[in-house]
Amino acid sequence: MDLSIAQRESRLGWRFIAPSVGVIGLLIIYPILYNIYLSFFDVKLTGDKLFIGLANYQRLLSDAAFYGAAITTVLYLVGTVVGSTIIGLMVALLMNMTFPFRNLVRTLILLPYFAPVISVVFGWQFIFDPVNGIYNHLVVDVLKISSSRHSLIGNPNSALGVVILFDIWKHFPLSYMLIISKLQSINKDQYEAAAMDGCGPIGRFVHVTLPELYFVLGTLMLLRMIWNLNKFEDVFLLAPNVETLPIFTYYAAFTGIIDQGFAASISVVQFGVLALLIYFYVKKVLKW
């Protein structure tokens, strides 16, 4: 039976894209599934699996560190994303005027996204070292503001402020980037407009700039949750002290009394938020 040109058309798609759909349902498909089988079995270190319903779930609200690690995570989530798009739209507006070696400068303020993860972590701890650091000896030799040395990194109640730090430094370039692409479409006659009916440059910012932004920035922001919700080697590699659900489904499966059947658990509950954004993205942002 001759087929028709739509049809043939069909087939040959599905031929070109059958190698990326195996490769997707082999390494991301399948372990989601698997990891949600897991989650309703007690795992034992000799790969035997008891099955036990909804216990590991029952046993993930009634415990206090998953609900303290959940805080963490909205709190790292809400600094990160609130800051990286705000220093980042601060950037861009100060990039977007004419100043000498502008372009130099827009160069160096990429460095910190493309630098590698290792690498700038190892600097961090070193800044806040609480012997040699650059951050104590400011603090307490310097300007005399203290007069003993703390260990900021290894205090877990100041540890969740320098990741946070660290994210907005390390990511704020991505939203600069974003941003000041958008500010250069930007029609200079909204602004000329804007002057003649008597604003001034905070009028014209909230007037022509930010309504021209609004998209740019509800995209880049949730985006960066979805990113960072699941972030895991930036903050372990800086401070493995702070607690993430990323960082506690590790230590959770991987570490003292290991539970992996209880981690699958808390990793389907990340998956669930997880997808809960992605679906918000895909039909409010990008509107399929």
Given for the second form:
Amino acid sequence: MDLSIAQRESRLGWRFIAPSVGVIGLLIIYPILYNIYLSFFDVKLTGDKLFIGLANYQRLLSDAAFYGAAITTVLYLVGTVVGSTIIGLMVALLMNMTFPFRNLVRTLILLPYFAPVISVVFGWQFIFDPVNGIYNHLVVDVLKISSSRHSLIGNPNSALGVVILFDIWKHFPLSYMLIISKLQSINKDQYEAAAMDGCGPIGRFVHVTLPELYFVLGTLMLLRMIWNLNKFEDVFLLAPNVETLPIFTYYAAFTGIIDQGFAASISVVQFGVLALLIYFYVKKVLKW
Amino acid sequence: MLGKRTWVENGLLAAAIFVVVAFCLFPFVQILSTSLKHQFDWGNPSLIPVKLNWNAYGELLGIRSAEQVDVPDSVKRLLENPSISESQRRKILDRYQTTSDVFPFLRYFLNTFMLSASAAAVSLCLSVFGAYALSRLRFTGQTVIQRSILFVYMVGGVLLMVPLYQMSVKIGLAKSVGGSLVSLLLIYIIQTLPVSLYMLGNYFRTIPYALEEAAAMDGCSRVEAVFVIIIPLSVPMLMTVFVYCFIIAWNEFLFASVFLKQFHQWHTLPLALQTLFMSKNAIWDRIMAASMLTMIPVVVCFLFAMRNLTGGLAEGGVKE
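Form predicted in complex with the partner chain structure, per the form predicted on its own context:
Whole complex next, starting from this chain.
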């Protein structure tokens, strides 16, 4: 073998990465392209296809349900992104103080993030259950705000609120974790200096803490937006009547009058938005 | 932070901490409490059951299970005959089980466990070498590959559900149980591969290069160095990545529902639980008990991998 060291290294590199690249190429990159291709066809569940050009997209643009789903998605995104970031920030500030049992508390509040969606979803269902749930007990029997019991999850409008609350509950621990690890790296001297300049607690937060957190807060919001745009389980399992885009696509693809080509065209639109967000994320945040 | 807190401040702090912990834990307490209540007690807002009810757990854990109850011995002998195909066997078995309303929890648990563990294992094996190449070797096309991995790392499964389903229909996998399980396994592998490449790649970079050079002096090749230096030094991280991939697959619902809906025997836990919830009205104790039992392995894994996991998460190695 008279290959140079660099050439040999390059060969070995390829041999090592080839299986991963093969799998990712075949099962992620190819499907993304295949999805675009499918969006120009009338696709049956059995795999039969008929080329129909842009008809799927025309139908999409004139479909009120699609706009409805888009609006629901935007509301859901705004609610969850803002909510999980703010709660995460507040809890991080709280957990950054010293108090007894701090390590135990820090572990406990991570549970919502790590518990399986499918398990916790039923707990939430039960809380809002019209017959047995504690929510209706509080509102109707204790506080007497309302005279009759309501199914908050049964009604799509209020269900969106419950889904947003659930999502904040489920995902703020991640925001909290990333924020607190940044908080702990802030130099204590900066606070002393700000205190000498006459800043109170609020002044110190605004002038010292916030500027240090800008980057991590931006990252979190972008990340949350990317993930929640794709979020299926959290919404569908808690309230199948809240139609964000992924759920709208799922219904088009696998239930009722099945139209996989139409579903593919929704995915293409969603993918366009997503690609833009990911481009920002990869460019600004991720490093190897 | 600066100076001592007054007792008023201490009181406020304690109240705030209590509110946060209660907010986080209330749904869990609710699940546990309802799983132990009798039906007459469900509407009672108190979280402590009037009378403990262990039936739901007993039923789920197979004190009375569907499979052994109804199948006669002659049929069992028939099933042991190796010339019967898997699908025929299934059909025969199904005939004896349509009437039962027992939820075969252990079976679903095993299905989910096998699928998740295999997916995590394959994903880990692929990514050890892939991550080594990305973090330690220079090769042509590396930048493109790194960028693409970062990109697909963020693409969620929802966008791939139609094309992946169509692909498996096209090559005939979606028709049979085996094919559907293979499709699902492959899908779980690709859902976890990018994140394990990313987590491991970042970790390998923290291992001093000098160690490998020393090994090279002793006559180790690069391939040997992976086994002698990199893998032994990364054992805790490898376990963490395995656990993380395992949890992702364990929790997955969307693709399981697409591929396994019609094969009841092969449901994974998330799919089985959702089916149970949709099909019968409000058998809350059983649903909650099943939720608890589904959650426990994840919580155990999480406590076990906690230290490395939260460190890795803080560096951006997360996937949802």
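These figures come from a predicted structure and were not determined experimentally. Positions refer to the first chain, counted from 1. What we label the rigid core is the largest C-alpha set whose atoms superpose within 1.5 Å from one form to the other.
- In the core-superposed comparison between the two forms, the C-alpha atom of A64 has shifted by less than 2 angstroms.
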